[in-house]
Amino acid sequence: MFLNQTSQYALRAMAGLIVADQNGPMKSKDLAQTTEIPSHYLSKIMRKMVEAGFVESKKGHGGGFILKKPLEQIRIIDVLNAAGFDMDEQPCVFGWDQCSDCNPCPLHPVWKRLKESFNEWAFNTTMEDIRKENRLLIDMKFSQKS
């Protein structure tokens, strides 16, 4: 169970939305160099972000993308579904095409704490909580240099 690189994408994109902070929309190209993001994969994945509500495209002088819905609201995994992630396809990690609670891989119980986690932690991480993480961190880092 690890994201595909387009789930990461995603997670990077809205966190880069996040963390900048901007009064007016960011442009693809900024948001593409903050994330590290290929500009025509960053596209592919803001469409979907656009798709899902969590963003609004403004096209145009001054244009870009900007969160179009608040932040406690979009949590980590409505970001993954979004950009496609599905925690029920994860294959099994000992490549069993037939693994569960009947018929385990050796692997399988640890594993399935492990999703559990994992779900958990991204039906209950917000935007939200990113932002104030982010701003903690940028706080420390102020308060370190005086």
Second form
There are 2 protein chains.
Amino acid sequence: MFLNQTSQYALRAMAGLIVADQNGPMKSKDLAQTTEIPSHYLSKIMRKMVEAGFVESKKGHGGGFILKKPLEQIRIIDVLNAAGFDMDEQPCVFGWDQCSDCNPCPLHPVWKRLKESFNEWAFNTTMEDIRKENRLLIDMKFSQKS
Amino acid sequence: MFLNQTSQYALRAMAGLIVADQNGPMKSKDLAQTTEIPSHYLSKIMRKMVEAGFVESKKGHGGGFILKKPLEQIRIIDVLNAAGFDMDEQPCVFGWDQCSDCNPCPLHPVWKRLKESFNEWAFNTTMEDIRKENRLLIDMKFSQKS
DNA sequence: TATTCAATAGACTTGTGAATCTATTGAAAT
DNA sequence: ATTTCAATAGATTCACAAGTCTATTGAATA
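Right, and the form predicted together with the DNA of this protein, after the form predicted alone?
In what comes next, the whole complex appears, and the chain from above leads the way.
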């Protein structure tokens, strides 16, 4: 796929967390179950979300993960960056790293448009938008190919 | 990058072969050198090109690879397919395999446009076009990231 | 205090595409 | 015929992302 597995998981995990919307913290194990992400691997990803300041983690009895920031302040692009993904680092269609506006590969224009659209979307969409339209991203757990 | 390493190599190898334009067959080793593709790996890819009928291979003294078809009859899309790449199999931006016109992911339209552009280009561009504009694809050997 | 629960760190394993190595086959040249 | 050259097959290795396992830490409950 386009995003790597890890960043896709990150999006899904965050989406899963906000849609759950329970009163207390959500356990990693439960989140893993609803999102269908391998639980130990999810833990690692959630650690990154904690470090980025999106969620808080509580150890011990009754612990788990809980949102720390208002949803409107968590942009998709931030989640992706926290997971280590950066669209601008993605090489062009041909993997040609010289590809640029002055020295374009045959598909440079389309590629550029895709990147721009992606970035614009990721920048302007927050987790609040995701919550409102809860079809998005949650359903992504049905995806298969890597 | 977008294409996998193997299909990028395939394009570059074919481009390298036609641009070389020498009288006799071109040795795998020489082709590997000009295209900067690991030579043993190139052999395998060339095998696929032989099987696809684009080139002929001659063993032994003075052997190597030589074009079998007229350049106008070798389309980029055929080379890619022979190398095992199929744009239509590429999952959507989110790796969401349910993504379709009726059930689109947030970036479905842009993604679709990219795929279409790519396919159109790959279908309508032949190796003859590559030869004419010999900047293309050859320079790709400078690419780095995988 | 003792127990139980759940995140965490970090070592370890797995899976896969890419790359390498070795032995074999087939063809030209001498 | 023998030698030499170059593609080929297929086993093996490598690199890296993804996934797993185990022991530890910290917090709540009893």
